[in-house]
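Just the one chain here, laid out as structure tokens, in the form predicted alone.
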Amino acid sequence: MIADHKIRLAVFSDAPAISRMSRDYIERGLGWDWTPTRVLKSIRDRSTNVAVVREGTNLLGFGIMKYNDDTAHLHLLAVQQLRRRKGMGAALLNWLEASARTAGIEKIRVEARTTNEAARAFYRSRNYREIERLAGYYRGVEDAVRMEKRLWADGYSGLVAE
């Protein structure tokens, strides 16, 4: 599935399009936090991957994931409306999860609006489980559900004994 989509790391010139997509699809009704400047900071941040799928000059989808010592936080994931339900979001998520596994990350967390059943179902179908409800998480306007996926659920830590 990843091979079907040309996923690459974002470059500085991707920041405005990523920001607009976040504003229009993710932050709708909440204000605009993921401005081009903030997206650019994520692109520059060595502990963050910003992955994109483009067709020519058209941004089709993106994901932003921040890596900590053993946990990663998926800040944003979006696909153009006309491209949804064709595997692009799953491919972006798989790419980011593969990067997290390579980095030795144990779990990934993401938040979704409680009212966004499509997003919640998408993450549940990829083995994320809802672990808590966050009242007023989105600017005091809307609640969120925090979801988590354990990458080493079988107990394998990625380390090999010598």
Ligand SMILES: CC(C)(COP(=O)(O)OP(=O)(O)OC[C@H]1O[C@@H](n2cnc3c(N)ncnc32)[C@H](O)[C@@H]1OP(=O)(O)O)[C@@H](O)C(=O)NCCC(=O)NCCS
The other form holds:
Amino acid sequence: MIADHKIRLAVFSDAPAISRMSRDYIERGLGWDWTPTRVLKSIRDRSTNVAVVREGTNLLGFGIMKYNDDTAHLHLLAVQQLRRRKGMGAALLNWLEASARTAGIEKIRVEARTTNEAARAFYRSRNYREIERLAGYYRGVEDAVRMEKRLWADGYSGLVAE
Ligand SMILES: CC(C)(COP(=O)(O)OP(=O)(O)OC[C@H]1O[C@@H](n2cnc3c(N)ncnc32)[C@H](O)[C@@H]1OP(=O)(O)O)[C@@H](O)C(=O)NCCC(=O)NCCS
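Return the form predicted together with the named molecule of this protein as a structure block, the form predicted alone having already been given.
Time for the whole complex; same chain goes first.
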């Protein structure tokens, strides 16, 4: 199922649809930080990958990951509501994680609202551990849970293969 999703790097024209999905599925009730302009900056940023799945002109899912020296940060990940539970979120995450592994990055971090049970279950299923709770992380009004995945266990032979 995962292999069925055609994932590619976003182009500039993807920015408005990505931004709308962020507003509606991720930032709901918290304002709108990921405006089209901010998404465009990520698409242009050489240390960030913006991955998308499209069907014709319709954006089905996307993920944005920023790669730093030893840690990558998953900023956003979303799949259209009617397309969920078909492996697309996992496929996008695998794709973004593969770039982190290639770059020798040690760990990936992501935050989600503590109330976002679906996302927490999703990341747990992808071997992310909940490492801390961040009070008021979202505009002082909602707590977050920070999750982390270590890509390397003990040296090269410990590379987590999925
Ligand atoms: C989180 C999200 C991206 C997952 O995408 P998805 O394509 O539905 O995920 P997958 O189909 O790859 O799911 C993989 C596994 O994660 C777990 N999972 C996913 N959604 C789940 C849910 N609602 N409840 C429980 N477990 C869930 C399951 O173990 C699932 O495997 P299974 O379907 O074989 O049981 C999607 O729910 C979404 O877009 N949510 C809104 C945006 C959001 O909250 N993003 C995260 C914060 S950035």
